[in-house]
Structures are given as structure tokens and as C-alpha cells.
Amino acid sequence: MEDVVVLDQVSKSYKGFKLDRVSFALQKGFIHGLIGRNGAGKTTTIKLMMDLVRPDEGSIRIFGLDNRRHGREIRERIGFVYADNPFYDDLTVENMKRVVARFYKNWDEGAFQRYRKQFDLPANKKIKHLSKGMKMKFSIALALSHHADLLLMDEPTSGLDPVARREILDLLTGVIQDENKTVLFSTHITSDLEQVADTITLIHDGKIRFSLPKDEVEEKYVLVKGGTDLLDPDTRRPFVGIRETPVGFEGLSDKPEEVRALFGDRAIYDKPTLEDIMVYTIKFAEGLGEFGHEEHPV
């Protein structure tokens, strides 16, 4: 599998926040989710990503080119939604798109006034009359328009009501049915990957906690649940997280095998879903400290 993007050791140190070696690549021809909270490092990952700020130390390649040398180069192949409007408030759609597309070489008017009809967007609105679930449609629709080969979204479905989001993520099914293209999709709203994503993720604190494909996330974990009566220091030992209630328990564990020998079938299995591995893994690292790379190798 080609790698699209190789983050190697990426750090970046902001007052209050680090993010510490970052390392994980993007592979040809899939949706890669990038997880975690707000303020975990999503943000200024792709930001990295894009130059827009730089690493203290490692280097970012993308498309096999180092992405500070060739940036004009990278970012004429690749497509940026961001969650924040970026745009000029007071430009229609019609003139926002002008100004966009005179940048890039492979501009194709015809597919953006296909992503403009099927969106929904009024050519003559100003943007800042535009809601937020219409600004993030004429972002994609920009950002799909000059037959990028990477996209890079981050958080686009925040803040949108399910219908919008839905067509959304359907949008980017169909886009990736071009094995060529490659999408990193970051969000903390998990449900949005479990539909679309090909591999997870998950960041928190600076930190990468893993990164996997979807179905191994899937196999890695198993969510336990089962009376208190079960847990003592060593039954504790295999879990990633445990939440206690007066009538029992639910934990995740990275160990599916050995909890299922420990407790047999006095203990219920479940898959969990994204959110569950997410909120465990976050709860686990912010209440009981660091776990070590060793055992969650990226």
C-alpha cells in the first residue's frame, strides 16, 4: 500500500499543549479518521499537515515530497475543509469561488457547479449569509473541485444538524470510490467514522493512543460487563477502563482472550463502539496516567 502521508516523530510545543512524536501514515485509496476530543491535537495536526504552522522537531512527507520544500506543489493536490469558515464573509459564493479557483491548475468548473446544484447553493448568497452546514458544503464543494488526490478535513461535520451530516459522509463514500483519492477525517463525533472509515486514529493529549484500521480496532477491543463481584486487583489488570455502578460493571479491554478466560460466560461481551474505545482510553490516560507505547504500539 502506497503511503500518501508519513508523519515521523512530529512534535510541536505550544504553551500548555504538546504534541509529542507524532508518527502515522495515511495509505492510498482510504478514509482515515483522526479522533479524539477537542483540544487533543487534531487541529494542529493537519495544520502541520498543511504548513500552515511548523514542527519543532520530525518531518511530515506527503506524496513522498517533504512538506515544507514542496508546499505550493502539495497544496495544489490537495483539499482542505477546515472548521472554521476560512472564507471572505462578504463574498457571494459565485466570487468565493473565482477568487479559489484561479489558484489551482486542474480547476473543473463543471464539477463544482455539479457539487453547487447537488448542495444546494445559492451562487449569489454572501457567504456570511450562508449557515454553518451550507459554509461546510461549499468548502467540500471547493475542495473536491480541482481533482484533489488527498483531502483534509478537519471536523466538517461539526456542528451540523444528521440530515447534513449524513450527506456528507455519503459524499465522501462516493468520492473515495476513486481508489486514488485518499481522505483524513478528523472528529470527535465517533458515529461519523464508524460509517465511513477505513482506519482510526486516536489522539489525546498530544499523543497518538493508536493508530489501526477499523476492523482490527474492532477485534482489539471487547467491552466486559458484569457484577462487581467479579473484580479484584487481578481481574482489574487487563482493562483499559472500568465504570463501577452499584450493580455492576462495563470495561473495555484490549485483551479480549484473557478476560474471556478470567470471567467465562459470568460475564457478558460486547463490541464497542468507537466511543466507547475512545471515551476508555481517554478516561484511563487522564485518571491513571500514562500508558506506554509498548502496550498500545502505533
Partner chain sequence: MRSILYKEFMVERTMILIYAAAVVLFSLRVVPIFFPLALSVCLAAFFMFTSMVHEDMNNTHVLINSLPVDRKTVVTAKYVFYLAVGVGFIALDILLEAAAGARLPDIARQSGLALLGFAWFVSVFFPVYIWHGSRFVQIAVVTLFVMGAMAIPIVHHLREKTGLWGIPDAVASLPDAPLYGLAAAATGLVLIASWFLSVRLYERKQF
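Swap state to the form predicted on its own from the form predicted in complex with its partner chain:
Partners and other molecules have been left off, which leaves just the chain.
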């Protein structure tokens, strides 16, 4: 598989936050999910890819090119979809499109008009009168109309109602049918990625916790439920995180065979969602339980 983006030991420090030696790759023709809680480093990672901020150390290669030396050439091939509205509110869809089109030598007016009609975007309606879902469709239409090979999407479904979210996900599924296009979908809404993503990268406190194909993530983890009498220092060790309540425990393990051997039929085993994996990897691995008591380290 061809690597479209490669981050190698990339670090960036701000006051109170550090992106710490981040390394992962995006392969051509796939939708890649970047998950993590707000403030985990997702937006900083995307800004580094776009060369909007410079790394303190490490390297970033996009389309095989150093993103600092070939920034302009790379940006011609990237579509950047923001969570927030970056447009001039008092311009119409058509006039805003004209502003954006001037920045891309590969702008395809015919493609834009096809996407505008497909997405039901009214050409003469002002941006400020569009719904949030329509603004997101407009962003995607602009990104696709200069034949971007890489779409970087920062929280594209945040704040959208369920119908609008489904429409955006369906659009992405259609886009990726062109195996030459690659998507990075950054979000804290993990359920969206369960529907469309091929790979998942989890970032927390500026560090990559894992970066794997989604099917490997699903096979790697198991959610275990049982009575607290099953827990002791030895049986806790295979868990990534444990939540204890007055009636029992629920824990996430990345050693499914080991926990099944330990507990047998005394416990219940479920397939975790991406949200479960994120919550247990982050919250319940840090020592604070749901009821405020200190958890045993795992």
C-alpha cells in the first residue's frame, strides 16, 4: 500500500501542551479515523500536516514530499474541511466559490456545479442563511472541485443533527470509491468512524496510543463484566482500564485470550465499541472511577 502521509517522531510544544513524538501513516485509498477527546492534539496534528504550524522536531512527508519544502505544491492536492465556518457570511454560495476557486490552478468548475446540484446547494443563497449541514456540504464540494487527492477533515460532523451527519458520512463513502483519494477524518464522535473508517488512530495528551486497521482494533480488545470478587492484583494486570461500581466491574482488555482463561464462564464478554475503547484507554486507565474512588492501577 502506498503511504500518502507519513509523520515520523513529530513533536510540537505549546504552553501547557506537547504533541510528543507522533508517528503514523495514512495509506492511499482509505478513510483514516483520528480519535481523541477535545484538546488531545488532533487539530494540532492536522495543522502540522498543512504546514500552518512548524514542528519542533520530526518530519512530515505528504505525497512523498517534505511538507515544509513543498508546501504550496502539496496544498494544491489537499482539501481542508473545517469544523467551523471559514466563509464570508454575507457572500452567496456562488460568490464564495469564486473567491476560493482563484487559489487552485486545477479548479474544475464543471465538477463544482455537479457537486452543488448533488448536494442541493442553492447558488444564490448567502452563507449565513445555510444550515450547519449545508455549510459542511459546501466545504466538501469546494474540496472535491479542485481534484484534491487528500481530504483533511477536522470534526466535520460536530454539531450536526443525525440526518445531516448521515448525509456527510454517505458522501465520504461515495468519495472513497475513487481509490486514488484518501481521507483523514478527525473526530471525538467515534460512532461515525465505526460506519466509515478503515483505520483508527487514537491520540491522547499529545501521544499516539495506537494506530491500527479498524478490524484489528475490534479483534484486539474485549469488554469484560463481572463481580468485584473476581478482581485481585493478578487478575487486574490484563486490563487496559477498569470501572468499578457497587454492583460489579467492567473492564477493557487487550489480552482477550488471557482474560477468558482467567475468568472462564464467571464473567461476561462483549465486543467493545470505539467509544468504549477510547473511554477505558483514557479515563479508567488514569485512576479515577465513575463513582469518584481511586481505581487500582492497571
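Fair warning: this is a prediction, and the values are worked out from it, not measured in the lab. Positions refer to the first chain, counted from 1. What we label the rigid core is the largest C-alpha set whose atoms superpose within 1.5 Å from one form to the other.
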> Rigid core fitted, is the C-alpha displacement of E179 between the two forms 2 Å or more?
Replying inline: no
> If you line up the core, does F210 shift 2 angstroms or more at its C-alpha between the two forms?
Replying inline: no
